[in-house]
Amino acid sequence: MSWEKELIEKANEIIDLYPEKRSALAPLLYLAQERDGYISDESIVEISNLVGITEVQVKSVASFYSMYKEEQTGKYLLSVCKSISCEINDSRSVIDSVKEFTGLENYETDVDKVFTFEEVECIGACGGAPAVQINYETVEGLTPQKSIELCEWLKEEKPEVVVAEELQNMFGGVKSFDWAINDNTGSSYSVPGFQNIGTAKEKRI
């Protein structure tokens, strides 16, 4: 099934932001991933036609960068940082807690498509280590116990939109720095919430 009309219209709006069509490749891949939970072969073809490059060129970008997924993810992508600052602050215990709760190893997705787990390199929150991202929404200062509580909350509450500030207030600890602006937008799937390409969603309170 090809892309629906609404998605193609959104894609063309994004393409119009760039002087060269092919420059829109990265955000179009995020649209594809938000649609299906991964970059499907069908989306490779659609994007190729939209920006005027070969399917091989689209696939080479989609397969090179780890934030583009080649297999369907769960509703919540759990990315636990394992880089040096987080490692020093016991991210291994957080990783082990998440793995034990979900029953997943690295890059695995559960059968119900609720969680996908991955260990990742630095996510830029060294001052708030250990840090975790849920659909690229960052939570800092997480403890092993709080990481389990976070997973339980996601599984039980099934929030349609995950918002960093809410997650931080509920489950986080020490932050890298105080966030100056309250933000009620977040992500609804395994794609960063970018307002300029329409992947950011507002959580209704």
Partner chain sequence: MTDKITINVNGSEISTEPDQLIIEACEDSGIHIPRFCWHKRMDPVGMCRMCLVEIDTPRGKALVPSCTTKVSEDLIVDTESEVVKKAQEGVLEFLLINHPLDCPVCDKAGECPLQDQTMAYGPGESRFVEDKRHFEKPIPISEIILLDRERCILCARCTRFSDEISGDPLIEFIQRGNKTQVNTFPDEPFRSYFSGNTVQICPVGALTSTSYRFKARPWDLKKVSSTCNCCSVGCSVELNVSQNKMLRILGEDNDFTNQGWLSDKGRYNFEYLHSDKRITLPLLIDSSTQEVSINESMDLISNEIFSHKKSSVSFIVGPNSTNEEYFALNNFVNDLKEKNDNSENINIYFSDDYLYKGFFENQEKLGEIKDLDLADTIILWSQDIKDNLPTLYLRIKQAVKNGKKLLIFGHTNTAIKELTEHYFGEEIINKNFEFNVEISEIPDLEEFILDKNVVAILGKSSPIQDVEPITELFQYLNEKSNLKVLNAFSKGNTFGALQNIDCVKGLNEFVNEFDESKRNLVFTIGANPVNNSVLSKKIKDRLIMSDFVVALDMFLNETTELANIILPTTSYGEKEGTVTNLEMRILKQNKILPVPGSALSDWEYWSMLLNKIDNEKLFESEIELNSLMCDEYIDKEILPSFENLNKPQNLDGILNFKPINIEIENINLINLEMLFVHRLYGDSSSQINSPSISMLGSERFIEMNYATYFGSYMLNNDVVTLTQDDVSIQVNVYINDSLPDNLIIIPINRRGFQNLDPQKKVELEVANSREQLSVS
Second form
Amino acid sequence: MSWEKELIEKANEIIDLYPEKRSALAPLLYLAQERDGYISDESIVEISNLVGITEVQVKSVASFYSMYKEEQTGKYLLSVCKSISCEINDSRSVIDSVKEFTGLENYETDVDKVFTFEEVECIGACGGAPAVQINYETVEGLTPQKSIELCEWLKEEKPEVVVAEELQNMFGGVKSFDWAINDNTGSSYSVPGFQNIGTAKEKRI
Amino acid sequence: MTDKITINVNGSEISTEPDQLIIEACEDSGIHIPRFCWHKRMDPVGMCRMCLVEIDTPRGKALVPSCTTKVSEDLIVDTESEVVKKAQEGVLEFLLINHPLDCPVCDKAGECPLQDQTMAYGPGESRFVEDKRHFEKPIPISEIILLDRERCILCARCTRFSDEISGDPLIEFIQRGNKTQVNTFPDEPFRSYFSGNTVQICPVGALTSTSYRFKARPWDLKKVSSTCNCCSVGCSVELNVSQNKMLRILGEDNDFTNQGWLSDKGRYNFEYLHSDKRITLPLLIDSSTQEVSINESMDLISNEIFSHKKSSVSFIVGPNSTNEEYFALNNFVNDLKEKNDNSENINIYFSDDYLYKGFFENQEKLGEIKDLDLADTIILWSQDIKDNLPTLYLRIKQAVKNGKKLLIFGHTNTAIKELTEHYFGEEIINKNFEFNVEISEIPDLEEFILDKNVVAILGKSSPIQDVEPITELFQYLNEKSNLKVLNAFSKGNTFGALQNIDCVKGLNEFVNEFDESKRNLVFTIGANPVNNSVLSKKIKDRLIMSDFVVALDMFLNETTELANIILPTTSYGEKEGTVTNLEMRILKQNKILPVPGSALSDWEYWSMLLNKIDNEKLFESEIELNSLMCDEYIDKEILPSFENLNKPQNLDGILNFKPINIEIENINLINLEMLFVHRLYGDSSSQINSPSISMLGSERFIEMNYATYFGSYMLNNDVVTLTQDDVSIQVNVYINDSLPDNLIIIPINRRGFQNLDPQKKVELEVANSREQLSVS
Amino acid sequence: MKETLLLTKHMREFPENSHKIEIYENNNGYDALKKVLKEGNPENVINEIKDSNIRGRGGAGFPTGVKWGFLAEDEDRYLVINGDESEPGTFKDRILLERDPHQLIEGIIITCFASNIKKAFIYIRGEYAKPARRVQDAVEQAYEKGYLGKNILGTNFSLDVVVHLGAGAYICGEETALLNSLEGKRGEPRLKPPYFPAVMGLYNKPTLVNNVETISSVPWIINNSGKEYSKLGVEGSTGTRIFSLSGHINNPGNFEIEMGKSFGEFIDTFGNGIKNDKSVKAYIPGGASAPWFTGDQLDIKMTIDDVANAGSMLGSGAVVVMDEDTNLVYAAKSIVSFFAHESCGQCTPCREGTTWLEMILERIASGRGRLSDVSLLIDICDNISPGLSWPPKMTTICPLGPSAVSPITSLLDNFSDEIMNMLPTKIPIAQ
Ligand SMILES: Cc1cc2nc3c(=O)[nH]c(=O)nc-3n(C[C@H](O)[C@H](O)[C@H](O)COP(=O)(O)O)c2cc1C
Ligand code: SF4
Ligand code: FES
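Structure of the form predicted in complex with its partner chain, please, following the form predicted on its own?
Time for the whole complex; same chain goes first.
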């Protein structure tokens, strides 16, 4: 299904931010992912028309970056870090327990489309190893037990917006630093919850 | 000319152009540096790392890719040091760990740089004990190209070619790192006029052609250089033959013309040579069709010619004969005129709707393709360049990439609109190809041409068009700029015909001069004017009215159907001769295939007929013809003799010039409703008898702008029935918003369209279902 | 040993709302900008930066003032802030983005003023969702308050800033890959030459690429002068740096200190010792690309040059400590596998070599090693980084490939018995 009118308008606003259309590819791919939970072929066609490159060029770029998904993700994208600081702080056990709880292997999504599980490289939370991200909201200082509780909670509560601080307080442990205190913003799908253009639109040059 | 500089390679001094890459400088001095990704006609990417060499730097020796590093005065390069060897062996091993061991079944084996370099530099035994990367084995990525991703070494040659050179980036890298693979978008096949080039430049067997797959081993191939006759660019090619079958055509790098590239038409249009539909014996058509001997057929024809001295004799020649053949025909016709009482009734007509007088008067104004590289501005008013002179399109594209400005006039060439600085369409030129404004008033024109180096590629956009405006443009440019002109006749050896035939007329003249009251004898020579021309219907009527028709052809077609005698002829590859390209460069065609059955080349027929007029005269051979032809050249220094042209250094041919005489009237109609254009692929006999590409010319479609489509006809389906009088055809509709309102583009080289009248409106009606679309 | 708070001052004082513009403004925020605009002399700004001797905080340690001086003339020039921070062990830019975005924005405006740039991009890795939101909000506020946009603070200097998210590719931290990425292309590093960003950068226009921490230092330097800054730290490594400390540490975190102290002192003072009172077996001094030091090398000084002389690099300022119980084969495997995953794939030695190394280590770790594997590992490394020297020589386009070599040489140079112990002791009889 082709893109809705509002989405195309938004896409065009984003395109206008850049000196060259093609630069808007990354944010447009996020729009696509927010809409469908992955980069669908229809969105690729749409984006290729919007920025004036071929479909396969869009696909080539999209597939280069690991945050653009080829298959539809679940409501919660569980990204467990396995890079060096987490690795030596036993992220393996966290990975194993999340896998066991969800029954998912790397990059898999459950049939109910609740969880997608992935092992990821460093998410910049090394001080709070082992760390995870839920829809790119970080939770640090996990234990295997706490990671299961976190999944259980998500499964039961099904929050629309995932708020890092809330999760950290409930399930996290040691933190990289005192981040985001009293910050109740969060992400609502497997894309960083982030608006490219805001109120300052008119004030731009 | 810049001063040369000296560099030191492996202890010896070599002299090189400044600004060259190390790999090129070494190559020119005979030092080969192994490489996979580098290709001299594309921007370097330095990806494969096979070409690493050591250079001396202020901070000691450094390992650098020779394909991205430029030479500098006194640079010291080592291409053979231990470090270099180790690095190259390392790269090779890396490339091989994931490369399948399927050389025994690979088309590339025997001419595979990876295979060769493994022999030369490679490790003995594999130290890789893990699983190789696996992909689905060859997948078709278009009708004619297959992709085997397991064999791919990710050199980015194909992706760069399609992006940088041909400008249709439909093949790309997908994924990253070790998962990287080349691929197309699922619903967007690699449909490019130039896709075959990627097969040729792929250093391994990852990209293959359906037509060549499993057909031969390189060591079984006989090879000869020649010149393609698909269009008048005159691309240098290498013909590859095994067991007397043409199996493959490769592009040869001729800096003057194609720089190694070919269109897919030029590359794949050869299977017809071995079609069992070819005519191999003369056919006599009375009440029935019967095979006759060559001698019988010659007797019959000479009898027809000489027993009626007042006959009008017309020769309709096609574009695929050699210069020598046109020369022989011209000689025969001149002798015939002498013999015949009414010489004005003996005429040669050239079978190309686009023919007009052209701009030949002033020899210094005639440009070369190379001039595109030196121009400031390129002006294009002609038929669709991408469809009709495809490799010239690549040169234009390259020139634009290098900063030349392209200005387009007319309603064709919309496919290359994105390359233009200015597209002078509807606002400047009306539907009938007349200027809406004074040329001098055209906004943004003067600044691009005034005192600039301008190359104008000029020709008719469509068979039916007034050429006056083009002439006006020519005169304006001639006045204001330093002008070079390329006459954009696109068919095969048109320029050879123009050079070697004393007077060439057009199809329109044939139609108009035809005098029913006379006895009419018509020869068609490698031409099928009953199809493919806007005048087809009228020509057909004339042929029916003729008393005797002789058709020289390879296949039965709409024209041979009306003949009394059909003489089997030969094709490129089966004869030796020269051809002349659109810059008047003479290039060699070589023979590598035997002639099928009793077929003869045109010249042999002319020779025999000449002999009938005057039994003193007979052309003995192509060589003799060539030397007779050379005798007529003014400049004896640079003769286009076989001997000269066969020298490798003369691969590019010799520029020479003989006066040209085209006697032609304008086909000047007004109120155009339809614009006839010629597409690269059509349903010519050669293409439909070449199975690998026959389907590419089968679709029937029309193009129009959005307003015409929705505004006038309120359609919402892309398959329509097109009706005019008693003609009714189902076609696909494509939107092309560069077109003026209410003008419909029709591909004239697809069957079914010839009977439309360009001045009358057509009715469009939504077809019931897609299935009805007939694809023949 | 104490922290010296230049860049992390606000966030220490206002743990809850240092990211808010009011807090920033009330604490000398945007004063440096006002000062610079009032003086109206771009040259002076560049001179202050040169005087400070600050070297880039992105990893390569290139003198920032010199880089600014290279910027070629052109009507269109760009500033691109490198906030791609993805080097394992590193999380110092995250704190600057999340906790003090206005400091960065002020730095950007001053930098652009100094170099006559009218468009800047802040490229933040996609996984930094919250930091990116905060920066975006801060940019909006800065527009509202007239620090960005047309005629900044009434002067005729104008500037637009766009926050751009990456999408999961470490290689986009490499500056030319980052520019490709920002142009909507695959994040593949470009060839140098000709693509030196200061000459041919974004859209082939002259472009400054600087790290978040580098540019965040600009307001302090302007407020306090380059001279003052250069007095901090030691010669060649002036100023403070935010070090990210992680691994087997009691108190991990980001600590801003003057350069010049020893790693041992740093780890003891701020890390509060090793977890469970273990000893240090090895540590990484500057992010995953850097060769490791052993527990015996804790007295190396934390300066760019000292670390380089000892055969590694201060890199991104990430210190990862591995205690005596760490399985270093696993550790090396984790790092190699990171680089294999993040290889862009364009050049052969990196694309094929890193994956091959990963496969071999994987095999060894799962008990299927072969005796020949050690020499094979060394030879593959040698084919990626000839001579295995430091700084690395490379057969690759960019330093990512050779980065995968560091952990292996580190392992084999100092801890070869760890890997030998995982290999079969007897040559197995051919099966
Ligand atoms: C593989 C690779 C990854 C890099 N990653 C980063 C990064 O995440 N952040 C960063 O600021 N610089 C990174 N750099 C360094 C940048 O290329 C560049 O030197 C830096 O952004 C310049 O800023 P600076 O001069 O302020 O340090 C990386 C370099 C390489 C080779
Ligand atoms: S070294 Fe690796 S990351 Fe760098 S260009 Fe080569 S393949 Fe890409
Ligand atoms: S030929 Fe130079 S890197 Fe490939």
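By rigid core we mean the largest C-alpha set that fits within 1.5 Å across both forms. Note that the coordinates shown come from a computational prediction; the quantities given were computed from them, not determined experimentally. Numbering follows the first chain given and starts at 1.
- [ ] Align on the rigid core first; then say whether the Cα of residue 174 has moved by at least 2 Å between the two forms.
- [x] Residue 174: C-alpha displaced by less than 2 Å between the two forms.
Task: residue 183: CA movement between the two forms [superposed on rigid core, Å] - done: Rounded to one decimal, the shift is 2.4 Å.
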